[in-house]
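Just one chain follows, in the form predicted on its own, and it is written as structure tokens.
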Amino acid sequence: MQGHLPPGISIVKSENFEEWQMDIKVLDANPLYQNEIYRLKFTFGSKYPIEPPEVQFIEIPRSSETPRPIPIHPHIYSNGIICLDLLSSAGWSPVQTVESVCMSIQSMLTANTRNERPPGDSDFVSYNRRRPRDINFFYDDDNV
């Protein structure tokens, strides 16, 4: 598959099929994500892909020899939680894969103009025990 990825997309971790990594870098210049790469963790679960799988962006601190932050967007909480239509079960369809979901993530960072957390992330993050596939989030917002 890494001869195969749209370009700013690869592999980090793919050995097995219970979790991956993959690295995305947003390709235009947006001055938000200019010369970032974030990391994405994908937990697939037995029933995928007839159930999506779970998809956040993770950390890796800046003394790291590669470090990755979290993107600021107003979809992404600070601890890597993504409110995409795409990753909720209502949203995901099948016929979708990592590549597809790396490229609507990329595409939702492209667009995005503003630089700010979503509404709450403070306390969505502190009381938030829940699984990503498990929180319901509701999507009114379809302008970043």
Contents of the next structure:
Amino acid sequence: MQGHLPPGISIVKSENFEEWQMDIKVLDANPLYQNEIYRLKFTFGSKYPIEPPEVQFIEIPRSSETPRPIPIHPHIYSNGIICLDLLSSAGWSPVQTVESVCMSIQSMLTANTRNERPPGDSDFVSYNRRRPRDINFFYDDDNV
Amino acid sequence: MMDLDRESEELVDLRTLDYVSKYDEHLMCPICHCPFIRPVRLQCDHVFCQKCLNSAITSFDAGLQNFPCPSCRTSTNGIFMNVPRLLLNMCDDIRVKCPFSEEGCMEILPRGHVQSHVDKYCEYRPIHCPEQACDKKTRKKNMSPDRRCLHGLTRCGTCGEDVMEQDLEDHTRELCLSLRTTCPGCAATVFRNSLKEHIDTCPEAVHPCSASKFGCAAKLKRVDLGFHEQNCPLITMGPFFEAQNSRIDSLDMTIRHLRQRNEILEEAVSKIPSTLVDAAQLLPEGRSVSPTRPHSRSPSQTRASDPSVDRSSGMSSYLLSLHEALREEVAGLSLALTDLDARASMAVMNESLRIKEDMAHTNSAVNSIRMQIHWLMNPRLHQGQRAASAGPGATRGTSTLGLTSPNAGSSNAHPSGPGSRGLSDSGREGTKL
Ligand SMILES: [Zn+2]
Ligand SMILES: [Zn+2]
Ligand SMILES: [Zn+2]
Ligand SMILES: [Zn+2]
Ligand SMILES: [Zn+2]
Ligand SMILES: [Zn+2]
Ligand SMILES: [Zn+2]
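The form predicted together with its partner chain is what I need now, so please give it after the form predicted on its own.
Now the complete complex, all chains and molecules, led by this one.
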């Protein structure tokens, strides 16, 4: 991470190389995400950047000074786990950076028009105890 | 001696070095974000450090042959080539700080020379204490010629602080709290460690003009500086320069972000063909469920069995041929429809003509029957009239015939009525029948 970050993306926490937190905003006028800031948590393994970091949204309650909801999206479970090809072991490329991942997630939100969670969200959220990387998501559609 | 040999073989990790000179972004490995270290080139012309590429390959399961370029995902076919000498030289020429800068080495040198500097020349490299029992390290320059341990504590004669023997020289020269020095401006004597604070406030000390960053070379005493700064043209230009600089900075930033967005988009676009191929693999199975004409599928099957044909173009031409086949089918159907329409209306017309003819026949037959009936009735009517006028005895006959008489009478009363013409006709018809 060097220099300035792209608009709508900011570092919240980056003291160590295990966990970073980033805030992202959707810049265009998508009514689903207007006036909201979302918090992403990056967890880096020892093999980063050869292997992908774990990236998920984390929630900070509305009552807090910096409320951070989980954005609604057909590829984002309500516990913050993101189903995005480039974060899977197969879709990851070591040339990706925290910045580029944030930008990809930003544009994934920007392009979305569906006000819905992934199918089977409530089951997934209550039963899944695996780590996101080990889940075999079915990347059902096109270019997310 | 053993220790020295072993340590001199330690390789400097070039990735942890402090790069001081600016270098072109294109010299940076996209994986480790360092200027390339022993780079290799792939068939797609993307370059990576050998080590970075190796670790990426090790974590890739599907075999070296299938390993895709981390930047553009084209297949590498397991081929790794040398990079031009020029690129190596440019990377090795980037200036770095000596890895022992924290120990005090001020050396800044081309990256290519770091290893030999550390191995042979750096005076600040910590080496193990020659004393086996001591686990501390000593800078190379502090190593005593007689190779004894210098880590015992000694007391400084002037300030009374305990310092290691190896650090004593530095202490008495630089760090000792009792050291005094004279201010270069006002010639006052101050403690060495508070000289900086003194200079900041000393009225006699020489300061640079506040526009020095824009190129003003003036260095004046604090008193004179105020006067200079009122007239300095570069200070008046200052805000303008600042504005220009921030504008350039923000433009730089915008360009950088646009470039990144562009890269992301390019990557997404480069993924589209593979998505299309996947779709092509899925489609034939999906289609077989819905009824399809067998010949409309054959082009995709022949294409799929021919691996030399580019799959994505095969896919789109398959879709095109499908579209063409459907269009022909629709055209054929509309032709058949108009044909059918014409035939149906012809049939209807023929039928109605035949029926009209039949009707005409039936009409004429009905007419002739009516006339025959009249012809047959007429003699009987006359007979009845004659019987009524002959005698009142025949009342029964009159009453029965009275029912028919107005009919006959009316037919006689209207000469132009059908009855009268029927009579005259019946004569002719009768002969004809
Ligand atoms: Zn590298
Ligand atoms: Zn490439
Ligand atoms: Zn050095
Ligand atoms: Zn020692
Ligand atoms: Zn002292
Ligand atoms: Zn002074
Ligand atoms: Zn000046």
